[in-house]
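A single chain, nothing else alongside it, follows as structure tokens in the form predicted alone.
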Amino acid sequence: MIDRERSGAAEPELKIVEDATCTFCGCVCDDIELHVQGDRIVEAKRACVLGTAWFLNHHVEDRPACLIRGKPASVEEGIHEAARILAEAKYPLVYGLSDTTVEAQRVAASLADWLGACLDTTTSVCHGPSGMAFQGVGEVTCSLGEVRNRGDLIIFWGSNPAESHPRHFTKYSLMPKGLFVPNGRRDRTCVVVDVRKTKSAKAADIFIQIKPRADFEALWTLRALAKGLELDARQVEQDTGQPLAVWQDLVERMKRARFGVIFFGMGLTMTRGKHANSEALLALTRDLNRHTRFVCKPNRGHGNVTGADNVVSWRTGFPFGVNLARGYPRFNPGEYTAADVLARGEADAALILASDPMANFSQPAREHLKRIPYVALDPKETPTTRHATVAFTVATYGINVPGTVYRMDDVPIPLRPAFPSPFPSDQEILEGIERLVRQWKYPRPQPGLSLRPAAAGSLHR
């Protein structure tokens, strides 16, 4: 390490970078107050934990641009390499999207489309049981800004935002005093209902442990009693794990709430029942609107998934695990979701957008990802990008690339940048593939475009 008093160079100047957003998680806080110093972050200001090791942990990696088949190259040579890879394809695969912008997003889902591949995102192995409730059953939702000023009775079900969402309970949730909560945590009784007691159990007011995997009998014992069913105490008790008078408290305490929520989380969507769990507390949320007010939201994990769901929906019509091989999207998951599609050895090329599956998939999928050509766009080395055919090193989104965001509320945030990068962003490695395969597979007079690969600095913007 330089020492700078000896070497006689100069502190870079300190800026500060106002409401900077944070794309850890799904709360995407855009109040933060960051000090930059030259390509550092010194201080990230009402930052959570997890914020603050996201901002001050971040540095700009030692390492090429681009790297095809293991040795550096050109971004332009990447993208040339990137695009006849996935132009040959047979059956490519586009996957990830999450953390990344939604104007990258948005070039990836045409990308795909152009492709004629299958198009996921990491929702298909989070939150993909909720995606397929909404189209079932659809969602009773609402802004966190009107929790913060109106929820009064907040529940959560198989989530832990003490730890997944740090900031949650004190910026929208609990703590904070609201138009009709003015008393902030005294004005608001909370339940969090999971198979374990969780530090997130210990803020609550009532915490009901219930059996593992019986998050379906629990929802639709509510439901019962909801619409006024009488229900055998014994047999109550046997399936979820609770006395009958338990349930009839909550459902109560649930019909006398001015304004009622719950949040639920992967201990709910990726636990027995999946989607069918998250169809029985959608419904159980329209059912309790006949009594008073409730809402029911995902508790989203990366920065920018909400953003990927939506994005993916505007251009399909579907949130996750789309088929575009016939030209017109087909939804399918199990079948169309990447982890299946590659675990059953069917896609011959893959592009992977800001996501990891080498450290996450099942071990038949890793193993067919390592066997085919793909392309990982990443900040960081990770396990997918050292096994990539072509890897592109890209600018962290947020930190070094301005652009859009959805909170897990569906509202659109802005991202204020602290410092420029010197890697391109993801959309500008998008833009240029997309161009490329564009004239590969539907050749057309495009004047200043080519297959071959560019010359150094020409890579379109």
The other form holds:
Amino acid sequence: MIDRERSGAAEPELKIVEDATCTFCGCVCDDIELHVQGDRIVEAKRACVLGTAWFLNHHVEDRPACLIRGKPASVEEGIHEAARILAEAKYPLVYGLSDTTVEAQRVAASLADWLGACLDTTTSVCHGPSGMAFQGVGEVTCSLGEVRNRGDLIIFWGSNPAESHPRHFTKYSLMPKGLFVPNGRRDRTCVVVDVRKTKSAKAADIFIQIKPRADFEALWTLRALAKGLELDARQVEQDTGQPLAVWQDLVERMKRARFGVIFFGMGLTMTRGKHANSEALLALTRDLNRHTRFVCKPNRGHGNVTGADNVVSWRTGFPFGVNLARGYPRFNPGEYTAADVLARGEADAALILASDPMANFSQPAREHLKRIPYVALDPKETPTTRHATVAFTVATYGINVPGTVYRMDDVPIPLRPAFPSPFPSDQEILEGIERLVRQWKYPRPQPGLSLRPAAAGSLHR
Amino acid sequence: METHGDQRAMAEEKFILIPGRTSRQGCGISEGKFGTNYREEIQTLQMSPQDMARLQLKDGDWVRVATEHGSVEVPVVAAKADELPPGVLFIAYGELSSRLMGADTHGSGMPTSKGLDVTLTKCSPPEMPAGRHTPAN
Ligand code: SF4
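Please supply the corresponding structure for the form predicted in complex with its partner chain (the preceding block corresponds to the form predicted alone).
Every chain and every other molecule in the complex is listed next, the one we just looked at coming first.
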């Protein structure tokens, strides 16, 4: 338990942290000025409404660092129990990873490897379908710095950055005055394609409201028009909810742009069609490069979900949904992805790192997770930590923990923490679990003893 | 949330539901998922003003939203200005929206989480309105 008795103590001195990094969303703004008083951030200059809520609400909470079956325990006991649960499992799942540092993600990937676990990240339920599409089509891409300096036609498709990435417009995509767009917003045209007239739509020059679940049809309409094919106007309007002339106008603007960008969101990946929708958008971007320079980028949600993709890719060769049970990685979304492994009742234990499947997964998946022993690491209390067999309260990355995160355009950004936390970091907990699992499952060979790893049943000692 | 009996008959209406992010839901995640802000935001359904008028619903009326996978009961409010077209509903992501989605990911790892076919009927509010803030899990 953290001692928060402060009675009679003088007001702590005000500390300023320059260029702190916000890890709430994939924009990963690294220009925040934090005013810190003791173990509390009192002001976060330049942060948006989401960033401010992030910084001002992550103080040191009066909670036990570890709970085992709801009862306070020491971190060491928690690590031991967590390692036992995972090492004894036949089909463990390691899931989450997107709200922690790259350094912790690396340990999570190693742990999954020692366990022979299924390793999946929150990517599978955000841009996982786009990840599949990248493998099929490829990605014509760029950094956000290029968008800032060059982008003159900015399209948001199924994405609402005004609410999900509030500084996207001002920092990267619409407002900045760049090298080749010296007048900033006046040099750019913004188009929003969405089912709802969102707050982002109100910032656009052109809003195209499509029929729900018609993204695939609309994108293929644009591909056909970009190729110069004739289309039946009646059919197009019936399929997409917009007249052919609207799509013809958009294609002409796309071809005329000097540097076009499509930012796409979960309006594509979560809707019927999923990876086929993302594939259509990636293929359209590729097609447009016959006429001009055109790129696309998924707008990534969690602060380091892009890091999770990178780490899991460089450790296993695949970005998410990886099974390590055979000692080598196998990738199969739909089979090895957490939502499926849980809903089908396959996993018999889990490690949930920095994510909340108990709030976000389907009912069958949640019910199965409730039935199996699992370990959860989170700075806050969530529906997932409430049901965990072992729940660790961890220090918050970026606020208490240093390290690296990847911005949504795969640019690594360092973290500059504001104040230390009495709670351990994700990395420390994971390293502790990994050490025990490794010792138990793969004990160092003794002279004269067999080199074969210990059987899972002999782990208790 | 418990289910409650219909207050008065209203034909089952078909809608398409789009769960999504909102700033308030995003702030609520940082403030704490058991806090009022987050819970209120994820438990409020938005409907176009035209549909509200057609179905004679007013802000705060309770409705039952159901898919083939589950049902939830929530208060409904009119969406701002022209944010939602008729026939489309919106709710912030959270435990309630997840209860309406199926487990099948169609080989993608991603359950269909937006553009859900739902039916909507009017229902009576829960006996203790404070119950709407009670964590679902
Ligand atoms: S845009 Fe995203 S990263 Fe930047 S301050 Fe807001 S929440 Fe933080």
